[in-house]
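As a starting point, one isolated chain is supplied in structure tokens, in the form predicted alone.
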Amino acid sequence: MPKTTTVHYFIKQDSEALSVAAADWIASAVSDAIAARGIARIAISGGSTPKRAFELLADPNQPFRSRIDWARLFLFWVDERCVPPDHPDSNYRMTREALLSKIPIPEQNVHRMEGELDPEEAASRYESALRTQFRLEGAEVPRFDLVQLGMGDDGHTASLFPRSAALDSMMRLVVANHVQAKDSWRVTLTWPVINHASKVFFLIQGAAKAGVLRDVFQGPYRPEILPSQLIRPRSGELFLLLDKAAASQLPNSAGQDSGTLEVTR
């Protein structure tokens, strides 16, 4: 039976307003989870788009830093490039420089993907870490309080790239994925793990993303070509934080700062 996902989108005027909104979302999700269960577990993406939001979270002159009890936050990654942690392309390095080096988060609460290892070994070790941290048994799947995603102009998210082997992985939590278009290896959470999170949001900016964003949510279902279409959270709700340029081809976006799509697939 087809499943309907309610997609809520929120449009900000520019990249700075978008980053402020993202920082607020992350701070709220963390503080809400800590209030409810005593800890928060979130998975974040790398790339250039979330960097400014991470800087805002760490800034003592901004309101977000003081809203988070950093000792109770457990941080994970959605994906990682297979490079050492000090490499310019490392998602971990970007997060360390923008956020981790500036906040009082315990080292043992930070669970990075070991991109310097053989890709299969790195994936296996991260899956083991998830099973330990979430105390999983058998076929259980971790339930993150929040997963923050990006979207590439080819429709990929995490390191789930078009026509790549990871799209077919439903039994693993973490896999190594060779990205032919980039001739490189990545380590990534699988899409069933992402969909199991309590809340999932995409953070997307720039006019270059407008067309693919429209195709992902309004075009035909072709997840092998547009892997972001695989993101259909179990909760039935998905959230998009967009700047005005990225949102320009969504319905009723002109003059509106939010909207809703019902996507049935």
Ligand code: 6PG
Second form
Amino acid sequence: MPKTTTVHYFIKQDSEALSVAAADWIASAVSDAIAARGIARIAISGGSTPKRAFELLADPNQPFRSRIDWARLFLFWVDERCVPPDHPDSNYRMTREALLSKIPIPEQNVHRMEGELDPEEAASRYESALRTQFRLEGAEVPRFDLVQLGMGDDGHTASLFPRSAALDSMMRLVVANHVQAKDSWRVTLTWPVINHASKVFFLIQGAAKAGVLRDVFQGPYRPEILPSQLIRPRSGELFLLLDKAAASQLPNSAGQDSGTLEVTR
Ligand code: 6PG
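Can you give me the structure for the form predicted together with 6-phosphogluconic acid (6PG), which would complement the form predicted alone we have just seen?
Below, the chain from earlier opens the complete complex, with every other chain and molecule after it.
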């Protein structure tokens, strides 16, 4: 049964303006969730793009830090590299340096994927943690208030890489995934979990992503080679925060700072 996703895109002049917008988005989603339900549960990605936004969230001279009641925020990861938490490739390490080490978030609110463990063990332990934190029963799926995603130039998101086994994992919440192109293991949320979130946004910058962004949202549906196409939130809405360089090949976006695409698949 085809499904239409309304993709809302917002285009910022450059990477700094994009990071400011991302920090604002995260602060708004967290404060809105806390206002509505008393707590906020979000999942963040790693890689390089979100680092500046995390630094801005932590910066006392910026307007974002004070908007968040950090004791009511519960932080999860979308994915993690299977490395120790102090390894240069660790998403947790990047987040600790940019954000966690600078904010008063209680340690017990931070749910790290244990990249130092055997990948399958780390995945099953994280799945158990999600079941506990979200008080899930049976086949229930956790609903994050916000999921922040990135996109690789190969069309991957989270650690859902082209032609990798995780693309077919729909009955699990968290899986270990071997990434042949990187000859390494990852732990990742599965795409049904991501799609179950209240709000999902891609944070994408740079000209290197312009072509794949166009292919993902304007090209034929080929999720096995463009896994970002699997991201079709249950809410029917998906948000893209882009800089001009990344948006440069989106049709009709020239000169615009926002717009929508109706994507039916
Ligand atoms: C990771 C991320 C991954 C990332 C993309 C984009 O662990 O690397 O979760 O999905 O978002 O690879 O990475 P950049 O932001 O570095 O381009």
